[in-house]
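Have a look below at one chain only, the form predicted on its own, in structure tokens format.
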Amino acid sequence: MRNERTASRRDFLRNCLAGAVGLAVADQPVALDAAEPVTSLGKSRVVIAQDAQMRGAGTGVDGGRVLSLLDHAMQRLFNARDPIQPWIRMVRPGQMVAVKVNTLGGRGLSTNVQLVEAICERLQAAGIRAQDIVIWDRDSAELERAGFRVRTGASQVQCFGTDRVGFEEDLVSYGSVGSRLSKILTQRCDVLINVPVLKDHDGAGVSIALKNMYGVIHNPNKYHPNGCDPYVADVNMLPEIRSRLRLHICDATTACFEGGPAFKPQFAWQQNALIISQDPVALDTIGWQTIERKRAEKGLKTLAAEDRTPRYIATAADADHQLGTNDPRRIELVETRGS
């Protein structure tokens, strides 16, 4: 895939990152509806793509291999014949796309800059203008600590936090939640791509796709009691979020099995993988299982034994929410390896 790198990749690196560091459709591509995930025989598909050589002989991930792994995973998710088809199905030229990352863990445990670079390259290949893409999280300083460079100039991929634009004045609500939403979501986003990290959470059990939407609201601290249940599910039910979400790309290049959500190197491991789905409940279910396996390998108790079962995952799947499925019989798990 190295020969597929373009000037847009170089521009993106120069302008937005800090340091050195498909489905074939008839004649016209059709953007997917957020409520219509790719399914097979009524199942939600989750792809785990892993590349043991992602880091080569170093500690950082190789950007070319990340792009190749992303392409491989997306083609498996969408049954696509080439790397661009999945993106054409999700976005249309002229739309604004927000890429919601997770940067709480600094450089050690945040969405990887090379992964975001690859996503933005594919979005531009699908016809989205660079200036119509924004990489964002809660706070610009956190973005920079994670390796991103805050940029707001014309004719380039944008990158900044909600602190630069603020939250809407009016509350939106669902169930137990009443929150003000980031203006990045409400004013700069037609399509939302969620790029969380695979990690343990000291209160919620795990923090993956569903909980990453806490970075969209002004009052996440209010919604941590009872292991974040039912609050995580209710946040994801807010129409402004649900109507825009198209895809979840979990960064499992470096993951955390204990002590999260902050980065503690003794509890991190190099999974060198991406977990991708359009169903956040199914993705979180698979991610939770992955963390439990690593905890068992390290001789730790289960999250249930520590009274940290991520109950909000089941709530998100219940009849009142229907955000996806946590039933293993309804999840089509595709495990694959990049090259």
Given for the second form:
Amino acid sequence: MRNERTASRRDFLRNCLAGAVGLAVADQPVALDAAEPVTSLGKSRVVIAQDAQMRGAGTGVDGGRVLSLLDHAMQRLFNARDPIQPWIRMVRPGQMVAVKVNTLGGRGLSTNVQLVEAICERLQAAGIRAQDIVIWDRDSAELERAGFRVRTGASQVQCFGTDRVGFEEDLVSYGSVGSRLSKILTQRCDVLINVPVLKDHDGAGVSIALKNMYGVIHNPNKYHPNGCDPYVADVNMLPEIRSRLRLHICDATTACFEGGPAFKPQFAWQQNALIISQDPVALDTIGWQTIERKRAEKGLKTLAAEDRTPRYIATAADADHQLGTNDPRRIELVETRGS
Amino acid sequence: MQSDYSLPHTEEPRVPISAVKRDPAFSALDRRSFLMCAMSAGAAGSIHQLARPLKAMPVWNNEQKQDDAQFTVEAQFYQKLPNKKVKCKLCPRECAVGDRERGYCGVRENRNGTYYSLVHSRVCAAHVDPIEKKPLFHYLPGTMAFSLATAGCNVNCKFCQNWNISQARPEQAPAQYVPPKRVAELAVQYRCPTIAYTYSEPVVFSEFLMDAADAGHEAGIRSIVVSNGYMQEEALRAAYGKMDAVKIDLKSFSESYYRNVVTGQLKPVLDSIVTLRKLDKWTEIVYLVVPTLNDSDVEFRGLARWVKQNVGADVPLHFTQFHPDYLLKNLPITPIPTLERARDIALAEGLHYVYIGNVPGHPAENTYCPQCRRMLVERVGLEIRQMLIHKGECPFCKHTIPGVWHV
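Having seen the form predicted on its own, can you show the form predicted together with the partner chain?
Full complex below, order starting with the chain above.
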């Protein structure tokens, strides 16, 4: 019986090696594991950090101010005294870190290049080698349209789409979802940092942190019916994704309150903010509220009135998923302004 | 997605172009000649051996980066909406698609308010198959069909055997540019009297299908389609109106099954079958019997009664055996007695031509005269052993046997 076989010599050696590695890292700073159900951790903290001067006199964001805002937000999220400490808690030298951006909206409404550069700078300061960092989305051409430069050379931060490496052959499934995963996730990533954009979505209601994981699977088109519910939650439950996700940094420098996910200038606004959390459900809940406030300000109906309530957020919080909390009483919202 | 056939005579793929290209046996043939068709001489036996390589090939080979523009044509069936949105009118799903997004099928994209098909002439699988593999049993038996597919499907059957291509986006399935005229030339070259649109879901490549059918007809080649029939009537009339024969995969006779296992709806499929008969298209129906999910007597009886009442007792009905695949690996192969029970019920309800599929050598693969009960066509797997029908009649009792029997 295969299941009852005794450990082979190879298994034994492998286990010993794993144990040795475990001992070797035991005295290093403890890295955070993938986000655990917040029910066991108390409140989920969400930081909104805003800098009205982010753009100075121009239209583009100032890279230095973005870095400063990121540091400020991360220190508030982790109660850290210096800007590097939060990153040291999340990653270890030698790990491969993938920064999943969102570039569907082209230059107008994609993850900001300066923000991603700031993240990469801090990751390197925490000991991650440049070549072990990959900035990615589903398609290299989309990355370029959003302003990123595709890079695959040695000793530099990598940047390319899944189109360069493809998807795993095997299906993974959870609940209603069965998909192939990007090889960037499965083969080039120990730690996943999610950097979505704050935006309205014509089908899902909103597209923020949870929905950005659609860019990891090969068949997102299959999971848009019914307002993407329960598909978004199910995709985020895939162990290969969940076990790697450490942090969500929502780019709300330019956001979208209507007509998303593509960029339509008349529906975009400059929020000049970052929304950061380790709990994607809490982040999406706060992001959704932010979009609703802007919609009200613009005289638009609520998403519920348009039958576009992002129900998948509640599903992600339910007992079957426990990806985070959507209960305002259990979300600690920290609003802060960068200098 | 159709192709519910399993081994041995599966309507599963499909020799992907690159896979065949690697086979030294075909190295003498040039790339543009669609080498994989070369096994026409080898017929069914070799086809099965060749139908496997898809899983062995890389999903994405960077060297095969395709020029998107050559496969992109404006879609025919859609409606423009405000704010650069579109509503697809191809299938009952009626996807409302925002700018830069794709429909459920994954092969149609909204670009700045115009909807495009990304799969015109984008052939990701092609093969020369016996027509019995579709299966069409009453249409040109014993002939070969030049069979092709593009990526994409407008449903997501949990049992799909061709999910590698049906559930893929076009850029994820290596393909070659094969324009309609070339399709017709290849069918002629490999002595196929028909072009078959199959493997994935032809609904989603309707524009290509229509153009290829026109090119085929100009070259004297007929067109047949293997489809789920999940299509709006206008599109169905326009696209399948160009077909000479149609095989519809009727996945179940219950809406709940369609909703939960297929991700579609039953009613539009039934409507399509009726419309096809009104269009006087030769139509056969396949019903994949999945253990515990769609194998009740009630469902079999309801199906048989519906067929008899709505399209007539002479429409062939095939009950085929399920094999575990894709997202339904937890169920067993359909027991043969279940298939026999389904057939018995359908015959008792008055249907004349009820077959069992995917069980090579089973006597219910044969065609029998509904009047004198004599065997008229003997089949073993995909092979015709005897063909006794003459001028569309039973040679024993002269009963008319419906179908298209000769080229």
